[in-house]
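There is one chain below, alone, in C-alpha cells, taken in the form predicted alone.
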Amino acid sequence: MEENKKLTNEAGAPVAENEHSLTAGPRGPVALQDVWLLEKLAHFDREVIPERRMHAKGWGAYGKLTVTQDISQWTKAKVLQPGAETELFLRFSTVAGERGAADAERDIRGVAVKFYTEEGNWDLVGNNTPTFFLRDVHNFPDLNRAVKRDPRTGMRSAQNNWDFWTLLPETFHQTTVVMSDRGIPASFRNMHFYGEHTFSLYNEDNQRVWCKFHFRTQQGIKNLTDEEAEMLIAKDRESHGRDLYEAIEKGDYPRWTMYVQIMTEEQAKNHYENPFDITKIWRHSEYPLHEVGVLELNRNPENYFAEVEQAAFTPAHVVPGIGFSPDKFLQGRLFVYGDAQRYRLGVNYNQIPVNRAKCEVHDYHRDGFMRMDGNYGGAPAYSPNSMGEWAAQPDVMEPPLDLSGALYAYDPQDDPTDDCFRAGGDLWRVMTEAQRALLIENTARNIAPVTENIKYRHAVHCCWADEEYGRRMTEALGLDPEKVKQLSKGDHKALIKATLPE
C-alpha cells in the first residue's frame, strides 16, 4: 500500500488534526480558533452552484404550532407558553440525493422547521431520526462526499459509503436505522421527526435545563419495503411530495405531537456517557416525554420556488428561552447553516418573504447583494451610538454555562464511558423478529457490491451491538464466522488495521 500523503492546510501548512474539534475539555463547546475547522466548512459550503449540498430534494408547507401543556417551569420562550399559536413554514427532505432524485430512497428525511414568533424566528432544524451518524462537525463534509456521488465515476457508490461508516464506529446506530423497515417512510405524513440535538431551555429565573424535541406522527408509522419503494419510483419520483400536497389541498391536514425530553444540569454531569453526543439517545425510561402542543400543516405554498427552493433554515436562530449546548455537531451547525445559505442565496437571505421574520428586525446589517428594504435609511450603521438606536438587550442573555478542561482536539473514543455499539444493540433487542429479518435483508442488499473486508467490519460491529445481530449479519454476508470471532476480540483500531486492504 503506498504510503499516506500529508494532510495539508489550503496554503500548504501541515494539518495537525482532521477528525476531532479543539474543544474547552472532552465534552466543552468548539473553540473559534480552530481555524481547519472553519476552512472546512466553509470550503465545503461552497462546493455546489446552485443546489443545497446535502437535502436538494425537498417539500415545504406553511402551519402552525398549537401549545396545549405548561412548560412554562423550564422555558420563557413566548411560542413555548400554554394557548400560543404561532405560524410556521416547515420543509421535509431526503438526504444524499440531488433535487432530481426519487422521493422513496432508503436514505434519512430531512425536516427544517422556521416558527414565526413574536420574539423573532425559530429555526428547529432536525431529521425523522433521533440520531445522527457524527457526532464532531470536522466530519460533516466527508459524509457528504462519501454518501454523494464517486468523483471518478459519477455513481452512488456503496463501497465509499460502508467504507466511511465502518471506520468511524460512531455511524453504527444510525446505520441500524436507516436499514431498518423506517429507513423508507411511506410518506412525509406517516413518520416521527426530531430536532436531534440537545439545546437548552431556560426560564424567567434564568435556571437552565438540557432539552430534545421529539414530533410524534398522529397518521400512525408506515413504511415501505425495498420492493414496494422500487415500485413506486417507477411509477412515480415524487411520491412523498405528491402524497403531502394531496392531503393538504384536500383538508386532511397532517399533524404531530411536539414533546420534550428534559435532563438537569445536574443529571448531565453524573449521566453516564456524553448527553451532548447526537449519535446516542436519551433513554425514555430515564427521561421521560413531556407532551407539549400539536403542529399541524395546513396551507401549501403558491410558488415552489420562491417559497420551498428560497427557504433557509440554520439552527444559529433561537429565541429567548431556548439556546444551544456544548454538543460538537450543533456548534458547527451554527455556523455552518447561515454560512451556506448566503452562499446559496446571498447575504440578505433573511429578507426573502419565506426567511423574513414576522416582528421588526434591527441587525444593523448593511447593503449586500440583493438588499430588499429600505437598508434602514439614515438610522446609525454602528453601534455604540448617541441616538439610542438599537441597544442590547442584556435580559434575554442566556444563563452562564461553567466550562472545564484543557483546549484540545480530543477523541471520544477515548471516553471510558464511551460506547458506540449500545443504542445500535438496544434498537435490535425492541425488534420484533420481522423488523429483525428485515433489518438484515436490507443491510445485505445494500452492502453487497462493498469489498469483504468492509463488510467483515460491519459484521464485528453488529457482534459487539449484540451477539444475536452479529451472528446472523455474519450469515447473511457470508462470512467466515470463525474470522468474525477472532476480529471481535480486539478492539475498533484493531479491526481497522486488520481490514485495511492489502
The other form holds:
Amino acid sequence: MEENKKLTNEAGAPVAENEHSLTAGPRGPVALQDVWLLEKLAHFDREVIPERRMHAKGWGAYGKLTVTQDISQWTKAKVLQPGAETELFLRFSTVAGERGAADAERDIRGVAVKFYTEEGNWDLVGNNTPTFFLRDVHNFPDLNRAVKRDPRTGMRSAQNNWDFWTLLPETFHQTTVVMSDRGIPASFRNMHFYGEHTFSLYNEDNQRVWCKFHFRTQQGIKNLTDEEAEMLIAKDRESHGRDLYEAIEKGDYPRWTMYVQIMTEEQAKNHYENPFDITKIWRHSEYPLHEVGVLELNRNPENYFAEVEQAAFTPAHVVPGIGFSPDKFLQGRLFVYGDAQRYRLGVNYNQIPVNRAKCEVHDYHRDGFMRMDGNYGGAPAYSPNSMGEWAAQPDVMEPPLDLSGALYAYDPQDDPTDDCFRAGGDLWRVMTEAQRALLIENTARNIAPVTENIKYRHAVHCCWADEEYGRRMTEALGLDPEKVKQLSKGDHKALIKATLPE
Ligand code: HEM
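Next up, can you give the form predicted in complex with protoporphyrin IX containing FE of this protein, since the form predicted alone came first?
Let us now look at the entire complex, which starts with that chain.
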C-alpha cells in the first residue's frame, strides 16, 4: 500500500518536489528544466473537454434491468427475454443549461441508458416527456439556439424561446408539458421517462412491430413549483444530483417499471395520424402499456469525469431484436450522437471503460487518437479475408421494410391528418383543476417578458387545443379575447402572418 502513495510523473518515475518550483536562486526565475512543473501545467491546460451541446449538466449511476414478464412474442433481444438481468449505466441531465447550470430549472430532463447486453450495448437516449418539441432534425440546431444564449447579450431569452416555439405548431404539446406542474421534477427519482420515438421490435420469426418504451417511477411523481425551485436553487444548484447520489449511497435504490406500447404494422398503416411523428402520442386507451420489468439504480460512479462526463450514448446503438422506425427525427439522431462524441471525446470513445461493451468487440476499426487497447494486434485488418475472421452475421439482419413515395422535402403540416394541437388538448382535458391552474400561472410568468404578438400566437394555439385552455390563457396573458377569436379563425400560416412584428 505504501508504494501506491508515492507521487510519480506520467511515466511512473518518482517526483521529488510538488510544491516549490525549481528557481535560479531563492528569488530568481523558474528553470525550463522543472519538467514535472511543465507536465503538470500542460496537463492542467488540457483538462477541459467540450461540454455536450445539449444536456451538458448531468448525473449518472449504475444499475440493472430485470425482465419479469414475457414479451418474446415481439422481440428476440436477449436483454428483453424473461428473467434476463442486465447491467446498465444511466445519465440524467437538464437540457438547455450549461455544465454549471442549476438542476432545479424548468426544462425537460434527459435520461440516457446504456444496457451492457451480451449482444452489445443498447442505448436508449430518452427524456422525461413522452413526446418532443420537433419532428424534423433540421429544426434541432435552431431549437438549441433559441433556448440557449442570445448572440448579442449572451443571456437566455424568453423572447427567442417563445418566438421559435410559436412559429412551429408541433412544439405545442411539449410546451404544455414543460409549463405544467411536471416542468420541474422534485428529483430525478420522482419522474417517469420515455424513449419518445417509435422504435421497432422483431422476434425470432423476423416479424416486426412498432414500439414505444416507457419507464414509470416507483417513487411516485413529485414536482416543484417555480417558487420552491427558486428557493432550492438559491441553496443548492446540485439538488437533483445530490438527491440521487445520497439515495443510492444509503441503499434506497430508485426503481422504474419498464413498459412497452405496441402497434402492429397493419395498425400503423391505418392509424389516424403519423405514428412515426415524435410530437404525437399513442393513446394508452388504444395502445395499452405492457409491463416488461424493473430498472434499478444501485451504484454511484467512482469518478465523475471518467464515468459521467465521458459517457457517450447514441440511439444508433441497438441490438438484434430492437430496431429503428421511419421517424425522421430518430433518423437524424442516428448520425448526430456518434459524430458529436468523435468530436467531444475522440474517435476511440467506445473504448473508454464506461462506454466499452462487455462482450467482445470485433469491428476492424484501427488506429486513431487515443487507441487504448491492443489495436487487434496482428489480426487481419481487412474484410473479406481468407482467414475466416470476423465475418458479418446475416442471421441478425432486420426484416425488410416496405417504403414508398417520391423523394421530396415534405412538410408534415400539409398532411391532412396532421393535428398539432390534439395531444396538448388531450393533456389539458386529463389535468385536474389544480394542474390546469398551475399550467396557466407558470406559462403567464414564463412568457411575461415576451412581446404581445407572440403571446397572441400562443393563446390561439391554446384555443385550438381546447376552448377552456385558450380562454384561460387569453385572460391570464391580458389579451383581447375578440382579437384571439378573430385570429383563431384562420390557419397557422395566417396566424403567423398576422402576428409578425410590424
Ligand atoms: C434530431 C434531434 C436531436 C439532435 C440533433 C440531438 C443532439 C444531441 C447532441 C449533439 C447531444 C450531445 C451528445 C454528446 O455530446 O454525447 C445530445 C444529448 C442528448 N440528447 Fe439529443 N438530440 C436530438 C433529439 C433528442 C431527443 C428527441 C431526445 C429524447 C428522446 C434526446 C435526448 C438526449 C439526451 C438524454 C442526451 C444526453 C445524453 C447523455 O446523457 O450523455 N435528444 N443530443
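Positions refer to the first chain, counted from 1. Since the structure is predicted, the reported quantities are computational estimates derived from the model, not experimental observations. The term rigid core refers to the maximal set of C-alpha atoms that superpose within 1.5 Å between the two forms.
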query: Core-superposed comparison between these two forms, V30 Cα displacement 2 Å or beyond; finding: yes
query: Flag for N18, CA shift 2 Å or larger between these two forms after aligning core; finding: yes
